[in-house]
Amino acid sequence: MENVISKYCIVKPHEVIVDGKVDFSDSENPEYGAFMKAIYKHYEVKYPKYFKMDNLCKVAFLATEIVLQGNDQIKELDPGKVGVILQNSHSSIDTDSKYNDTIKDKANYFPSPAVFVYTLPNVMIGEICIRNKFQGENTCFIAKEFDAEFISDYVNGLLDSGKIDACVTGWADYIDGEYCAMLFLVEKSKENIKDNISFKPEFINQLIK
């Protein structure tokens, strides 16, 4: 059985796109914290952990957000058959250098618990599995760009071999302000679902044109 897309979203610089279309769009908050802040809105989501995530887990997290709404039948899962398994280029490099700005002077010496607890990538994979109770097969993996062929055979090998029914899967990264995630939920082939994009690298790469 064919595993396909059964939805996807692009957060990427003052726009979000669900399925090919322009989902949310706000030129007027340019600044990462506050495009966020203006997603997080426009999608109702509550959840006051968000607010003390770090900048990459916040994209990823969001991305998330939209990508199992309207998603209830991943919710009736066994926990354990559903992953995560995501891609970026920076690590947490971004926070790593916020917590080494923190220890680096002996004369004011500071360290964060708050910050250093997202001196890891994975955690941003931690934070969208707390929220959805998601127990399955998860980590981040680094590449200097997001390699379809890769993620495709990893996360179908992951479902053909029934380790996991359904996945959270693609690129999220952040960097200095500069920021994109593209999150696809992925599934086993449903004969009751049309349009089904299979989850094959010729088809990822012209979703993400």
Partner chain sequence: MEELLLKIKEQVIDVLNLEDVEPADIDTDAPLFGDGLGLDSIDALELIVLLEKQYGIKIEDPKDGKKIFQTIRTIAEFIEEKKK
Given for the second form:
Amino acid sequence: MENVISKYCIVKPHEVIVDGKVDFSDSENPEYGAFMKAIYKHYEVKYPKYFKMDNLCKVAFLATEIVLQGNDQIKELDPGKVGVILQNSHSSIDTDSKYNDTIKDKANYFPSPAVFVYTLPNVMIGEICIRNKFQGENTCFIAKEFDAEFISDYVNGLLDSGKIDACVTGWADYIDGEYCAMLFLVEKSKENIKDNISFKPEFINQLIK
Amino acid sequence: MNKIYTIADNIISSLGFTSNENFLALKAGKSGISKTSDPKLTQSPLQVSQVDSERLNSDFSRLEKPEDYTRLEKMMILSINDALSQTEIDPSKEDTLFVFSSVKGNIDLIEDENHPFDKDRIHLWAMSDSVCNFFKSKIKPIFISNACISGITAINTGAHLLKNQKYKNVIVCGGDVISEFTPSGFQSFKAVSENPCKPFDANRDGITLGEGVGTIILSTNKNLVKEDNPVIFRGGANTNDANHISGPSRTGDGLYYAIRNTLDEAGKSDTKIDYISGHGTATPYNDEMESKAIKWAELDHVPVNSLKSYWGHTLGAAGIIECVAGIHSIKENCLIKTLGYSEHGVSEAINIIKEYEETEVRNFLKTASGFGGSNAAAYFSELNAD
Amino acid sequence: MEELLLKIKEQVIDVLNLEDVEPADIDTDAPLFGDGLGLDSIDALELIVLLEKQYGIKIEDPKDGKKIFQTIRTIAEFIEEKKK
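Target state, the form predicted in complex with the partner chain; input state, the form predicted alone:
Next comes the full complex, and the chain you just saw is listed first.
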């Protein structure tokens, strides 16, 4: 049985795209933090921990919120069977630099634990899992560019082996004000849903063009 | 299903530059941890396990110019080179894939504004490209950065990719280096012990950090196997405890699920396991959580150790070098003691290895847990065992 | 004391990224952890850094933080005590 994309979301400068259509745009808030906050408010996300997250986690988290919004079925799945598999290019380098700023001046040396904890790219997966109580397979892959062929191979393998029944997967990257998240909810195909898109590289690459 | 053979390995650490050098030190109960006050690494005295830089550069200069590669790249190239020398694999061929794991990669470059490398070299993919270019590999490598479970995730991923038969061999290599970045961060978490760490002990008070690299070569090609009874990768899993980004679940549920899923994949339905190579970072919470997960899995009778008191916590290398030690425990039929452990300090009565012992070891389970709520396990056994 | 209390509130809001919280919203005597502002273990560590950075007070054992960081007032009292 093939695995299908039941919903996807792309967050890029000024725009949120859901299932191929512009779902929210805001050209008045060009700056990253302001745009993320506008998304947070527009989609009525209520999660105070959001404000503690670093920039990478924020965009990955919000894209996941949008993908899962209104999806009650996912809550009925075994939490151990929902995976989160993400890929990114710049790891946590943006926050690494911020943390390094707290240690580089020896006369003003105050290493920050709240910054240090975000110097790991897989913490974005942790934030998504904590919010949604997902406990399945989770891995953060690093590649220069989004590799739809690898990610689909890997995630389809996990779904086909029965290790997971659903997966939040895709790409989330942030560096120096540049960002992009492309997240897909992938599930085993159900007979009653006809027009879902197969989670294969040729289709994925079309969706993110 | 094709079997996944472990056909070669290497460890580069404070205890040596080959698996054998390292395993001999473990058997002798010798730790690589020592105290440093090097101002480039720390603002206060720090216990740490470091790779000998002089030997690194002199060994590396036999292969290439040391100044063209970062510290971690040199360690990785030497490690992979040594592992490859034990096999007939040609790493430039398309049937061989590289899988890397590192938490911080070339992080030492972020602290040195005058480093001689291209500015992109800080990125993890640039580091793996540099290593792959050395071996003339034309296949896009896979890179994993999953905090402290990275090494096991890399092994699990490598095995997973062998199953779909696209590749015949996977070279799994992981590591991290010590610079000021990581120790200062863990110190701000008040998580670093002032003494060499004491896993599972009543007086444990935090981790000791270390640096190193490990390599394991996995293959489905039976013709490359030299032993009569090789060690096989049987199963592995990565889970999340969905509890807190920097603290493990109190119940051990995430790690328990990783163990259960691993043994399920391995088709192992009994609890006859000869050895568990634990994570054992020696923080109060981690070791306590681990004891609960092991008990939950009904493995509290199985001998367990943590090797963190030999090598320190080597982050992206840890899962790999600890699996290499597990493979050598099988090959040499012995169990390494948990250095630093004297008084039981976790609530479950798990069976911590106190003394070096020669006994039949046919299989082992490796576990790990890390920031971001991540947990992982992998299970290996001899060809003639289950 | 009032001046110190206000200053601490401002600093806490700043270092802990408390969104949409004003100093006036924080009750001087309400618990900071648990239900109160919903702070967690990382916040407690960050408060240790705050005391060191802004007031030159070092706390070696994070367990001591539990008592000190009960409320804004207990933090202020601890700072006053250390100043003496």
